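Coming up is one lone chain in structure tokens, specifically the form predicted on its own.
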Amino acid sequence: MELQERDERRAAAEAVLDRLTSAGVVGVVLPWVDTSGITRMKSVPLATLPSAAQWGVGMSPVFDGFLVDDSIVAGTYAGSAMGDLRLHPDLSGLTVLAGQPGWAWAPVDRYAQDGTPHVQCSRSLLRRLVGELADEGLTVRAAFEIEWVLGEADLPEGADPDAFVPALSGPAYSMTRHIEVSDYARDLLAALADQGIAVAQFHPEYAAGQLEVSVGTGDPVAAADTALLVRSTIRAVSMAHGLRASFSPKVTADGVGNGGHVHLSLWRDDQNLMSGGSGTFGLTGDGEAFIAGLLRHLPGLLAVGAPSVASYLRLVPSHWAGAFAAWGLENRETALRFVTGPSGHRQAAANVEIKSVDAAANPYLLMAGLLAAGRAGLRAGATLPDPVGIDPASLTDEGRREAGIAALPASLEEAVRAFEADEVLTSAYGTELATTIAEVRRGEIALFDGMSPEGITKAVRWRH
């Protein structure tokens, strides 16, 4: 980072101080997401924001080696007490927090002391991949779906403080459940709107106490930023209502888990390459190749998209989790669900949904892996197998083999092995980050070794 850029960053921060002061802001939260998917942060008083923008805020690189329980892996390139990084707020994402009065929020990029991007900064990596696609005339529009469950925060005296008591009792998707959550949902939607987040829809979901919100699309970096901000807002509004939010992939061992589905569409010259073509369901050749790249690299992608031991308690057949490496039109049992959108709106709406990933993922790491996989498909001119129009679990093993349908990894260890064997993914992440991803995942595997599903879900229930 050159001195001129530092000066420009300071000037940009100084230019917003009056507006933030008028909004009652006294401090700015500077968040990033670690390898295990936990959002970490520092904050600065408003008066020091210009200095933070210019010179960054110090933070140890040790967090790259953090596990979900805050223990630390002493890895090859992470987990050391040595060194220091600088957190630089991206003021293009500066937002006054409606759910936390007095605070603003700005996502950060992590830099080394010499002003170069930190080699393990997932947000910087994602921005670079977006730029490389742009150099090829391609853009991606992306969005995360956010699922969470609400539990009671005020439990009876003597109760297990980590217990999950659903805050909603109405039937799945029901108006009853919506009425139960009406005031909470009103305040949540108002807070998101005040923060400039375009909400597409909100509804009760299937599991006990479960809700979902879908937001509008943006470029991949903005989509990951938005996912982070939406989740923080949900937590804040939940606490204000005496509730506790969990985004864990599995909240109870016998329940349906929380997904973190990603929607992607590929564009060139303002044309959606997933619509208007001569291929299956209107796919263009490039649209098909991009999706084929996702499908081909899904097993390794799960090491970043389903990164928790608990993820594999969710990722089971016939639970709409996408447990098979297959694709299909509006098929919620395939890992990739192709969505055309309604007739007359398909040029804008057509996209692919990645269903097998969950909210334990670092959204920047996941989005970077998805772009790398899709780009590899484009460069190889990859083609898709026949779409699947049934639940793959309804076929026999022989029937799935004949159809070319493979099960995705059934454990985190399987996913890590697939990741390490995937040269496209490990090359995209780079040696240091790819090594750290694998080491942190194996650290969690060791952490929960021998633990029952009930023990695992309890341990991670309130961490994500």
The other form holds:
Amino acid sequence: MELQERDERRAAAEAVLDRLTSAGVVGVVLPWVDTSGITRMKSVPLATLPSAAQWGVGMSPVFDGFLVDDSIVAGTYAGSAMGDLRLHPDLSGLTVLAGQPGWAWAPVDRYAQDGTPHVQCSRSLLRRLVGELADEGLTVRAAFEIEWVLGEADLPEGADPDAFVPALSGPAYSMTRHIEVSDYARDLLAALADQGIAVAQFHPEYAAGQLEVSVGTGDPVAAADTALLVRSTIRAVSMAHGLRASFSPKVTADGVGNGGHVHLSLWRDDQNLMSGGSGTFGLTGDGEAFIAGLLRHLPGLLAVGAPSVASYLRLVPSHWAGAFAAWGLENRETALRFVTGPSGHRQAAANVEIKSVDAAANPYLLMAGLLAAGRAGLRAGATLPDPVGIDPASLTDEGRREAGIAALPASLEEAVRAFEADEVLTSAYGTELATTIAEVRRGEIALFDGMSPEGITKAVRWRH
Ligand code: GLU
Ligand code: MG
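Output the form predicted in complex with glutamic acid (GLU) next; the form predicted on its own has already been displayed.
Next comes the full complex, this chain leading.
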């Protein structure tokens, strides 16, 4: 970052001070996501924002090596307490926080002291990949779907503080459940609207206490920023209502988990390449190649997209989580669900949903991996196998083999091995980040070694 850019960043921050002051803002949160998928942060009082924009705010690089329980892995390129990084707020994402009166936030890019992007900054990496696709005339529109469960925050005296007591008792997807949550959901929708987030849908989901919100698409960096903001807003509104939100992949050992599905479409010259073509379901050749790249690299992608030991308790067949490496039209049991949208609206709506991933993922890291995988498919002119129109679990092993349907990794260890063997992914992340990803995952595998599903879900229940 040159001195002139630093001056410009300072000027941009000075220009928003009056607006923030009149909105009652006292401090600005600088959030970023670590390798284990936890949003960490620092904050500055409002008056310090210009200096933070110009020079950044110090934060140790040790956080790259943090695990989900706040222990630290002694990694090859992460986990050392030496050195310092600078958190630079990106003011294009500046938002007055509706769920935390008096606070604003701006997502952060992490820089080294010398002004170059920190080589393990997931947000900077994602922006670089978006830029490289743009150089090829391609844009991606993306959105994260967010599922969470609501538990009671106030538990009876003597209760296990990590216990999950569902705050809702009505049937899945039911009006009863909506009435139970009516005031909360109103406050949540209002908070999201105040923050300029375009909500597409809100509904009660299937699992105990589970809800879902989906939002409009944006460019990949904005989509990841939005995912962070929506989750923090949900957490804040939940706490204000005496409730506790969990985005953990699997909140209880049995039942359906929380997904963090990603929707992607690929565009060139304002044309959605997932529609209007002569391929299956209207795919263009490039749209197909991009999806084929995702399919090809899914096993390794799970090390970033389903990054928790608990992710593999969620990612099981017949739980709508997409446990098989296959694709299909509106198929919720294949990892890739192709969505055409209603006829007449397909050019705008067609997209692919990556179902196997969950909200323990760092959304920037995941999105970067998805773009790298899709781009590799494009470069190779990859083609898709036949789409699958049934639940692959309904076939025998042999039936699946004949249909060319493979199971995705069934454990984090398997996913990490697939990741390490995937040169497209490791080279997109670069040696340092790829090594850290694998080491952090192995640190978490060791952390939960030998633990029962009940023990694992309880240990990570309130961490994401
Ligand atoms: N909760 C399911 C999951 O773990 C997804 C349900 C749905 O299809 O929206 O991904
Ligand atoms: Mg859902």
